[in-house]
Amino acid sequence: MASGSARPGSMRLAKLLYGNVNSYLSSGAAGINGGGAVWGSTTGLSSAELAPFGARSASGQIVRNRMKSVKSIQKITKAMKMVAASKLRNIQVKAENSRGLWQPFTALLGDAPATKVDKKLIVTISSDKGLCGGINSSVVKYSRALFRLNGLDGPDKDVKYVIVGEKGKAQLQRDSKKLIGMYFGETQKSSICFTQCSMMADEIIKSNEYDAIQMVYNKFNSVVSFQPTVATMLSPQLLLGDQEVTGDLDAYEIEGSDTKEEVLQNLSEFQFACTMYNAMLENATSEMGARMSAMENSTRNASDMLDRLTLTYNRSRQASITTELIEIISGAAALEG
């Protein structure tokens, strides 16, 4: 749009030209059609090129509002990236240190994901917040695949979901609402600790009957890479009955008055708590890495969109200025003629 003294001059010329045109109009549809012809012949512009003065202003305002909203989104995504980057390092150190808790149990009690059992719990570890890529979709997809695999063994198999995290629940309850046995939410409001995970593990063990537990979570590899992982833990009764599964347990001597059944019971519960602690830390680390990458991509996309909108706005503004100059010159020429 024109600025300075050009704008008032164009408005005066427009009023004068509109007044001249109105003097030629009689009334009704014939007058309107005649007026269009007079206006076109007077200004030298076709009727398609004639637009109200406010139309161009409204179009520019829409682009400016869009640019303002994109800038706000860009600030938010940049801040979220910085927050995720600051949290990532601390959680990553805790996750790497927690791997030494559950790894010895694999050599001691074994890991048999293909063991066929009648009652199974699928523990799905997800996040409470979104905007973190596809980490929640991946664990939900693996959980559903495990459920279908257990269904192939027979219709009498009892399989239930135990969900940790709001996003996993939101996806699984769409088609498996009746199969969700337990749910834990808002687990990351405070820092993840072993006490919290052991309490959750104890509640799961006391509230459900199971022969095996399969825990699905995302294992952290790098900021841009995570791997969906399944950890299998058998019940103490199954460990006691299957000597091939217990690994090197028979090579150790049991001291004190505890029997082998009591030792297996304690080891099984401690294994579940340690595995859940590591799984929640690994998944939280993967969440922060995925959110950091997602927000970086969003910030870059917002910057590209802002560049395109700026170019569009400048072109529209230049076209508006050129059009108004043409109107002024054409109106002045018509008055002189």
The other form holds:
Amino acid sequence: MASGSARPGSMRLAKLLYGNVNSYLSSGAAGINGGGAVWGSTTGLSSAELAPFGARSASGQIVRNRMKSVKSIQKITKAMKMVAASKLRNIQVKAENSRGLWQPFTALLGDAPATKVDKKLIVTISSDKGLCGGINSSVVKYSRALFRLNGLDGPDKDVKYVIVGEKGKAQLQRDSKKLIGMYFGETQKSSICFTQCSMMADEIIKSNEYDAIQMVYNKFNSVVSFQPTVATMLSPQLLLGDQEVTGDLDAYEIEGSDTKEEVLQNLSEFQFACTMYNAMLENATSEMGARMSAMENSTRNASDMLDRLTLTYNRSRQASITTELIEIISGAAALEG
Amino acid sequence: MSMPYWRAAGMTYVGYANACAVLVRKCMKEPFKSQTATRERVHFKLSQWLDGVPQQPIVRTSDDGGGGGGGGVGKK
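Same protein, different form: I have the form predicted on its own, so give me the form predicted together with the partner chain.
The next block holds the full complex; its first chain is the one shown before.
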């Protein structure tokens, strides 16, 4: 996971180096004698860090600087892991409590992921911040698969994405720009609460027409396992056509002058808000868990790297000391003899 | 078909439920009132996309007053 996030960085570095080498070749003025300075710029090190030719401690200095940077990176990843762990504990309780909100709905209205409808919204829930493993790419992958599945039924299907979170947007706008209907960001600035999620659900209901909503999020299982989950919610019109649901409702007495249609409309809107609340919490919990394990991995990688660097550094230092000693001793012996 | 007055005004059920929740929270007495105040704090940004172009983002937040979480629901 850590190497995955490091890849773009090293790519950028490689490009930078490539650019430097190219500009050196095109200017062509420095020549061989200026080699020291040019070498310094191509490796990304200042020329002050490279001692003149023959100096003993040049490579030692570089290795030492590198060790220092690795050490500080390790400190940062360790701190991030601690922060994620403490946030995880709070939000996990909240997420587990919120599961009771959607379960009755699934018992009453059912979950029909295979429903074929004309107008569908795919609500993709992702995180705003990165460095949390593969949770965002997995929800994006599932959303794309859902979209393609819908396309198999016929060409005249109207499917739109509603995206929550910066990272999901960044991935989906690359190839499905025209299919994005709405985007929500900065949702985790204040802690996630029901009011916020229901306001978001309200905005989605108001500004979109749909027959079904499919929500894709990571369900939190444990710190190391998250299940990409699809929750399907049908529109009141579709629910009304469903004999099972309307049959169940007949058992209840409805207060006031509300018709069955109105009750179903209210229910389906409330179901959407509750599922949204649960999905946001589950996804945030998964994000924290994923970040925790990602940061643990990178802390371990940094300490491995530090061990290797320390070994190299000590070995070369020892070697140079030994060489110097031999030179001094053999010089002295030559003078005596 | 008879409609509830709030739906006739263009509110959804969740918007109506939110407005009611805000009113109920306002009626609470002190130790509970401040405990539940955090449940009204809202902050998010949304933007509509038209043909691959994001429109002007709208920020919904309870930090600038607006009467708590329910305040932002009805406006647009």
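Rigid core: the largest C-alpha set superposing within 1.5 Å between the two forms. Bear in mind that the values here come from a model prediction, so they are computed numbers and not experimental data. Positions refer to the first chain, counted from 1.
When the core is overlaid, the C-alpha of Thr323 ends up 3.8 Å from its other position between these two forms.
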